[in-house]
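As structure tokens, one chain now follows by itself in the form predicted on its own.
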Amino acid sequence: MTLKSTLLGRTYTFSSVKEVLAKANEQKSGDVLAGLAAESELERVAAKEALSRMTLNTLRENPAVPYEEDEVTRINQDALNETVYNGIKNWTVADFREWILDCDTEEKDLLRVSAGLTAEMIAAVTKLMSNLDLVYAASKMRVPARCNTTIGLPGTLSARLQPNHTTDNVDGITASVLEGLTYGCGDALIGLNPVNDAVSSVTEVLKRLDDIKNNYGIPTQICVLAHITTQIEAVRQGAPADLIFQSVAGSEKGNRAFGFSRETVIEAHELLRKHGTSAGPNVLYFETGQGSELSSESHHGSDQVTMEARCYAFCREFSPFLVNTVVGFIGPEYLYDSRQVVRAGLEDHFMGKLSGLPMGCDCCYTNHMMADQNDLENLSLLLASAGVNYIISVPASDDVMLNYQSNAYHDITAIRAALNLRPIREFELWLEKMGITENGRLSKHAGDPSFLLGKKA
């Protein structure tokens, strides 16, 4: 195959599609890490233009990784709808990218076809967008999910309450939970990242969070993030589960490299919907970012962006409760700036609303970044603006055990009312019988846990 583009009199010729792909990425220092960048401005314009004329087919014919090779690449490809993708294959990315931001194209439109989109169809599109089209593109999609309460309708904007502790001492996480709640957080999920992923350990942060939710009547979902084997034995020997969480790949060596394989979620979701806590029927929950991959040495050669939208493919085959980015947790290695992480954030958020799951984001940082907070809250105003479905949020913008930076408890609320969005119905209608908040409006209380103190449902 050979893909060529002439700029300014000079002649660009790439050897494959993976290499148009990559150098068609906007800049970001995971991608010149692994030596897969555009060299200059100007190279990265003529992969953009060699890609717009590629066909959706090319792009399904050449997989980041070989379908004989790779499990997420069979997953991906064994799940299309034949009578969707045929409709479209010979599309142009060009046209695909007009189709998409047409004012006439509609949710309904865009939900159908992706049923009949590769990863690499997702990924090829998103190199063609500017972050303004990322969001408004992402905005026509809700992709909502229902565990206890359904989450992702029109007009919401939840929370994932991590309270994080880094002992993993209960009664630390208790006052931490607490908080969040007085902040109106926790619709989305009370969901912890353990220090210890011993079951025993697991099991007791599992009864204190079920505790919670059922002494004050929360229409919430509980989760503890240990890895998924570990979830999976507690949950054996009794533990109490609303949902069962893994970090994913973009490819069946990275997921290795995780601990887990396609089989292991099989596993852990009939496992929940025998024992688990939850109503359903989404009981799994999902993470990826932009750079695992290369991290493992398990990219195959590809980009990140484009083994990013591999993840969304690989999480989409088990109808998920929660999936989200953890877009500047990896560090600058992958993510060097603010300008790359607000960027990679919005690319995440539209490839996989446009993969059919139930997106969130992290909008995270680390110290040695160059990032600060105002760069995050950005990011937050933005993805709300695009109709994410959560958000993270910790105490004080600091996760003081993953020591990274992340959206504040109260940050939710200021988002929420800056775009007149509210919380899942339910927890809302919690929120005022708790007297958290009166008339949509938090009271007196936000911010002190004591406030919840000795209070029932």
Given for the second form:
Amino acid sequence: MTLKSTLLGRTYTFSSVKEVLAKANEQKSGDVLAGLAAESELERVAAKEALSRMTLNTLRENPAVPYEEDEVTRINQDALNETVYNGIKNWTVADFREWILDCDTEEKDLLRVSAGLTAEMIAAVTKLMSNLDLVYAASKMRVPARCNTTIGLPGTLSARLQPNHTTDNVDGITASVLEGLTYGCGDALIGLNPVNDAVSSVTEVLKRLDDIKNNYGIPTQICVLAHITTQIEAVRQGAPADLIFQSVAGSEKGNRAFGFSRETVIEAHELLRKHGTSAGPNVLYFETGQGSELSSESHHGSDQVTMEARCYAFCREFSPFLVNTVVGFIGPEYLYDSRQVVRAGLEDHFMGKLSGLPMGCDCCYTNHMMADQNDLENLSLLLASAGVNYIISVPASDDVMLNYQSNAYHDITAIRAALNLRPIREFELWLEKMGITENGRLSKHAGDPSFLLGKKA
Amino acid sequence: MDNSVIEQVVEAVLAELSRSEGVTVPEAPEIHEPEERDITSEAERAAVLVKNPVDAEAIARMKKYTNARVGVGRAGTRYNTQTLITLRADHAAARDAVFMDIDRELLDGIGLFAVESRCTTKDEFLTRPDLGRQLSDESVSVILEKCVKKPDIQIFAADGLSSTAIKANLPDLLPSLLDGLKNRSGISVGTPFFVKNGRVGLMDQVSELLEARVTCVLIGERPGLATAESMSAYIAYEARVGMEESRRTVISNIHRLGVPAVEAGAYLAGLLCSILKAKASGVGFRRDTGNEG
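I've shown you the form predicted on its own. Could you give me the structure of the form predicted in complex with its partner chain?
Let us now look at the entire complex, which starts with that chain.
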């Protein structure tokens, strides 16, 4: 194993696989904060050069957290398809990159190889990819998933409708839901981030969302993104839920900081199988985002791209319906500006898909980052070009509860129109039937939430 | 081809175009005198901007149930211009809150001297939270020189992520809070001051430095689009560097549309005394006393 490389006549030596992986990252403020980033641009490229010549078996044998210490590593290593792995283990990361980009490598090949990949291999190849590499490679893969409806089919772009409210007032939430539906949003999910994590409050919101879904006959799914244990308790007490949600990290320690483990997710999965309101089989929803491990000091000295890839290794164990990175939520100490956020969004989407996941993205930013709505619009267009399953949408881009900005309801229709994409078929038919669209275009009633009042399915 | 032939062709084409579907020439709008308005005013925000709605009153009611931006209307698939510019204005206010400094005059006016964290620029403040939790060496000397030691209650302010929040609330809140503490017998209150580029965790060092029993930092919250003026108070009993975050009691949402500054000052005075008496803050305070944290 060579942990050195020579550039412009100078030799750079690295002390571990972990160091090569970290220093090969495109610049991220979170890696600087963690003290893991390359010290110069040339050292960054030297790390990429060293990484390009590393073999995939070296990466498998050097997980970011040791097997004995960490359940995410164990889930990843134990579930690997050894036949696939044996076929590729002697590839260098450069070989792997070029195979992914080869014109003859298709979706079925990529998803087959996916079964033999560890998170560290996926992170490694991502570090050698340019932004357009990431868009192009991701666009080769579609990963559909089925809950009440099927999302992620070619030619579609779906949206989660996120009707958050500062006090979880159900009438206020309803206003945001109706507004969003009349912009053609909500085919991925109608899903609320609650302020109040109490079972009674979460149940009240779930019942309201379920009423709206049933009253209008909307082909979609509902979820309230409380803590997983709260959702489990709500479903036990009879609350309607199509999906159960949890934020995940790339290490066992990180997940423990989030207050759950693999066992908790298995429990949620079993519960929905018996008492959920959806058809399935995909009934889980996960959110991730670079930097969360560092913020809970559970990154084990690894960079944030590698830790993010490990989130996806955890997620795929549970065949989720939705997985999205909340890419710009965490703040400038992890992703400093729009350049870093756009890069992270493209990395996360590609890594998730290569992990075999039905990927979405919350393209977002906070007001203390060097980014604005124009940057977010750029990222959502790039991801739609890369074949993202869904993106998040909120009223006029302003999430009044989480105090950040995401895509507006308005953006979803505009992106679909600009890139010739559509909602999923069932939802598109529903929009036509309700009169929100006519022949695939917004009708005169679109954007009028009062239009839906008094209407029935 | 002479001109008359060209004219005939043009006429025929125009006639054909006018028959075909979908070609509409917009009527010229009437010209209005520009009116005086502020699109960020409460009245403008409450206005229903949907064109020809089925039920405008229903939309107005919906807007009362939520401060989410519903009923904003559209231009094709995009925002109408008023909504677009309102969003830009709110984002600009939030950016200014993060990046602008507090004026010296404002601090002088309420009798605060100013010190700094280890961050020398806003950029460093945003990317190095660890440095924002520590006082600069010079600031340590200034505080030791100017402040009363071993107070029961030590109060200080920091800009945090919104200097606008400090400007909007501190001049009303601080006198109200100090007044509220003045009337309590046997409680000593330390010398208040202001920290530039400070984060919440800096209170732990202040507490150790001055050997305070209860420490309270009044700090600007990360601004949202709804308001850039929101301030929080973080309070801890015998705060120590490296202690658990759960030992902090937080009062958030202090601004004119949330908990108004004067009211918050009076409430905080009572809360600080309760924490002093309970000898606990954060999770411990709630659990041991049944008090609201």
